[in-house]
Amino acid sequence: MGVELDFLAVLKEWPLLLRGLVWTAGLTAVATVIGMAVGITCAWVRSSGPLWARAVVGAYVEVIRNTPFIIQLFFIFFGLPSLGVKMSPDVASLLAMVLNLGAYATEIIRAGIEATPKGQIEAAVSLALNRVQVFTRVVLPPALKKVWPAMVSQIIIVMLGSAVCGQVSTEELSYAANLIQSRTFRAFEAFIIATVLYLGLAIAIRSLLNWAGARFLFGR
């Protein structure tokens, strides 16, 4: 008995797929901007901050990097309300993505910072630049250039990890695919299409970030 595939039944639900794709892209975009800011700040603290701040950031990084993303998400969405902190599914998902990306970005960027030649920093100091200027103008751009491929890969991993956000009713792409298959009973077709969309989104994000990094962050 042959298997009959009906992709058209799934594609008829294209508004749901489009909405899910837009939500996934939007969550990833916002998480990338905020998560990168967290990562840069924490990397600076781990490299040059006071001892107590290094310890705090180190604990944050170790906790996030050694626990599953879905547990982090469930803790934020289901655990924090017991402490009186309630969030919508979208806010909880975004916060989980930011915290996750921020922790990994911290270590990635720190590796780039520590690879900066000391002579380059000393030369900047001799020009009477303050610590902030040395970091933002001399240390950070070449550091980002060194680690940007790894950073881009981590952002894509976080985007793909957002698929579990559907477990708390965030209407991202996997949520849409699951809803469509429950309506059409075409699970194989629904998730094949979702897979293609995730693949296309990952390729698009990689291309955009590679262009944006060279254009705005560390120059050509």
Contents of the next structure:
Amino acid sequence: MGVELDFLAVLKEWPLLLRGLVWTAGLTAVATVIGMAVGITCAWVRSSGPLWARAVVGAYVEVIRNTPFIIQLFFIFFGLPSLGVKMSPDVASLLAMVLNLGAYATEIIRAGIEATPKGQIEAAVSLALNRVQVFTRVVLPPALKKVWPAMVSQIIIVMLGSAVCGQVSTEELSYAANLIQSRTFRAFEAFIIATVLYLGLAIAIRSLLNWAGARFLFGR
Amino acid sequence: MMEFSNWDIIKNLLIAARWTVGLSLIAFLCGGFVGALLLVLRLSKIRGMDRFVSLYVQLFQGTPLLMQLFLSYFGLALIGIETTALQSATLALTLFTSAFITDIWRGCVIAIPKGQWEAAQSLAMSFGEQLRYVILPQAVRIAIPPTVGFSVQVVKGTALASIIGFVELTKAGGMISNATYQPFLVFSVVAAIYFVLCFPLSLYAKMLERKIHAQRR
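What would you give as the form predicted in complex with its partner chain, now that the form predicted alone is on the page?
In what comes next, the whole complex appears, and the chain from above leads the way.
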């Protein structure tokens, strides 16, 4: 049987697609910045914090890494309101993405921190740097440099995972695709185009972060 | 209206969890099979195969699993194949899993020193024999920890099958929470069940990894 594909009907709705793409990229950008901060903090706690704090961070990391993102999102969006914590879909999505990325970033950055030679820390201490300085100037930059490729991959995984956020009516790219397919009845075409956009975004993010990491985070 | 006790909720979720386990096994076995096939194609040095497989990997690793599920769900319908949610989910999860697994296993094969290939070749072994007797026995050993680790991603990936209407743990959780108005309890239990499924796998993977590294030292 013949199959007729009509991509034009979907492409006519390009403002929706563009809006969705911008939302996905924006959510990912904010989640990356906050999630990295969470990851760096937790990695520091895990490698040199007090014992109880290490246990708390360890539990957080394992719970997030061993449950699906969609359940984390549903728990935040549907579950928390019954405790009186209500959030808009966008905030819930962002929070879920931050928590998710934060947990993975903790593990990734910790691996980098542990690979720091002890002599470097001793050298820094003998130059009278305090603990914070040792961490931010001596330990962290080479650690980030070492784990940056893994970090970039994880950020992309979180971006791709954010397609689920449309399920709680966050108006990101997959939500736009769903909207278009319900307007035009061109489901396959709408999802093909959305998929291509996701692929493009993933490639763009990878090259942007590879460049930005070397330029700003651990550069020179 | 029917009343649900806490035990009813847990019991029904556990029943649904069987489908999460089932779908995970299906996805893992089919994905592993296709992944192995792709790996052999890639190693076989047939012209163009390396490009093809690396494109395949990039395509499925660079797009959301959710989109793959939608495409397999609507795409199969479009070419006139009546599919159930289970069949669409199986197809999408197989493609997704194979793309990751073939890449993981390729890494393990590459880790085998080149001299092993050359030695096997110099003993006049065919390509199949080289793989069967020399490369794979060594590669499998280092492939097990990352494969076990990846199985966690497969289990978590099956949660998305709920969105195309396959009733597994996540879908059941949504339905039960709608019926009972207890989303906090229901999604806590759902998360706990996923954790119980995934955490042992994570621990096992970590343990295996440590073992292998210990041997190398």
